[in-house]
Amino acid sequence: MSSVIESIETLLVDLPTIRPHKLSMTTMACQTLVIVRLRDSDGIEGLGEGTTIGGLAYGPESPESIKRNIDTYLAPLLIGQPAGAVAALRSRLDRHARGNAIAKSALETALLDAQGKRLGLPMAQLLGGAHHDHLPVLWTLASGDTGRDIDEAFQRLEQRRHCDFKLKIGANAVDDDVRHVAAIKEALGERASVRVDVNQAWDESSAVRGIAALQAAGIDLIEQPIPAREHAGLVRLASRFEVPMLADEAVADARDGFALAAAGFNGAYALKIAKAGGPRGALALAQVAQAAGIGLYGGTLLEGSIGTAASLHAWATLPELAWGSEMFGPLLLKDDIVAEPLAYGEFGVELPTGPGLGIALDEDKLAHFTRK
């Protein structure tokens, strides 16, 4: 008899951070991460995380509404369910539940683990084998202070951690932020690529004035320079300068990457399991915009190593990230859930190797670190 699903647990895991991460809509001192323990009636446990950032401050899922959730409405259509049908399941909870995204990302990273462990393969091999070992990881310089982002980038560079740099602008007027960028890429010069993120901080007319000076200091990239909802604007800013456009909020699913590409843009895709509602569907994100040209980014909600090792897992099987990834989370945290962390340098982080996430907990430190 084929294996079923037996429980599904959900808990809130509150990790601090190792130092004050500032965005345009929030600064975080913690992470939540909404670990998901699924559990077949072969014995095999699937681990899953879904996490966001700053409670409701980025969308509309906090780690409190995605436990809520899955523990009442998602869980329920999938307990007595063929472990194994990760396929029939995802459409399962798309038929019976709209949105969450992160908590349907959760869940599928979690049928994936437990699959790929039942397999003995690793989920890279499940999502269609695995291109790469190692994926290079950038550094986001994050806490506001010109000179302390500049010391801690030549650090990660002497520790030869990460040689590429993005910044977390947008919170304070366009002209301070662009003086405390150009500051920093003038600091590096050619030793590593800067660019920033407005986390659609900015209006049009802001962002053209901003990005102009940007481009004009050698910022390589301009992430979500306004709201998500404003495509053709977006279009428009992609045509008018050189430095590319790197659509984050703006694409969460294959669906808005058609359109957006069928509009015009030409910059390139930040893709996230979490907002594409799982590994499966940021792949597919990423068919549509290979089929347009449009370059590829690793992104991330600054998950813990779980969410970070599904992550890794799918961008493996791509050909090419042509901007990198941002598969940092595990990192901004000061201590973690699992047994092994994963393995950073070089400038990016190897890509783990056992069943499934190759991924086991901690259970001391999961304990110690759950929300009571």
Ligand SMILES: O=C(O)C[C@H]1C=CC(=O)O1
Given for the second form:
Amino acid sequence: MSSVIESIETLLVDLPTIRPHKLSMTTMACQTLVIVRLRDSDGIEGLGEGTTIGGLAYGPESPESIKRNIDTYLAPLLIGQPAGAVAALRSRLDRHARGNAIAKSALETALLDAQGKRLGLPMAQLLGGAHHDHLPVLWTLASGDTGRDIDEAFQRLEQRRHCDFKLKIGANAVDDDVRHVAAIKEALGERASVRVDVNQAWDESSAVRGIAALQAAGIDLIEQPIPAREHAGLVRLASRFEVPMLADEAVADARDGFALAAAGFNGAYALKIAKAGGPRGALALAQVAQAAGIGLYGGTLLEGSIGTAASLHAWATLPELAWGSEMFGPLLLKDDIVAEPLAYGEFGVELPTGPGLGIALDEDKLAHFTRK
Ligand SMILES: O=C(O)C[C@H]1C=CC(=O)O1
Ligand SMILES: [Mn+2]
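Show the other one: the form predicted together with the named molecule, since we just had the form predicted on its own.
Up next: the whole complex, starting with the chain shown before.
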């Protein structure tokens, strides 16, 4: 008898951040991981993780809704089903439940982890095989203080941890943000690539003014300057400026990617397993981007080690990430719930090698940080 899915448990795990992380819509002091433990009748356990940023500040799913919707609606669709039928199970979730991409991503990750363990293959091999075993990782400077961000950047460069930096802006007046970014770029000079993420905070005319100044300051990439749904505006900004635009919230999945490319967008796409409903959906967006000649970036929704490892397995199967990745989530957290943390160094991170995700839980730490 082939294995069936026997149980699915979800846990809310609250981990403090190493410093306040300030974005245009919220300042984080803690990240909540929704951990999925999926158990199959052959005794194999698959792990998954879903995160968002600042409760409901980033999108329509919160950690609590992810847990509740898995427990109430999504898990019952999987219990008793053949455990190895990952593609069919993923379609089943989409057929019976709309939206909830982060919850579905956590479940798809757990299904792939279990199947990889069953077959003795790393998740990247289930997804077609890895092109790379070390991926570049940038660091986000978002302490809210220019001097502290500059110190942090030099520290990361000296540790050989990161040489590309993303600055979170949009919470302050445009001129103040531009001054902040220009001061950091001026301090780092040619030693580092500096990019910004506005997280949808500007309207188009503010964006024109802000981007002109950021381009003059030597910034390499402008992420999501205007609201996600304003595709036409993003296309206009991408055509207007030499500095490329990175679409993040505007492109969740392959359909969004197709629509934006068809509208004439010529920038780059941020892939996130959370936006696309899992690693397979994120790779489908990557295929659309490749067909349209659009460059790729491996994005994070500030996942912990499990979600980060799942993303790395997916990104490793891509021939090229023109803009590298930002899979630094675990480094923003004060502690971890896995036995062996991901290996960061030489401006990037190693792809884990064991079966499935190649990640094991530290049960004591998991129990300690799980919300009671
Ligand atoms: O890109 C985002 O919108 C979300 C995230 C990625 C890095 C970071 O600091 O926040
Ligand atoms: Mn972003």
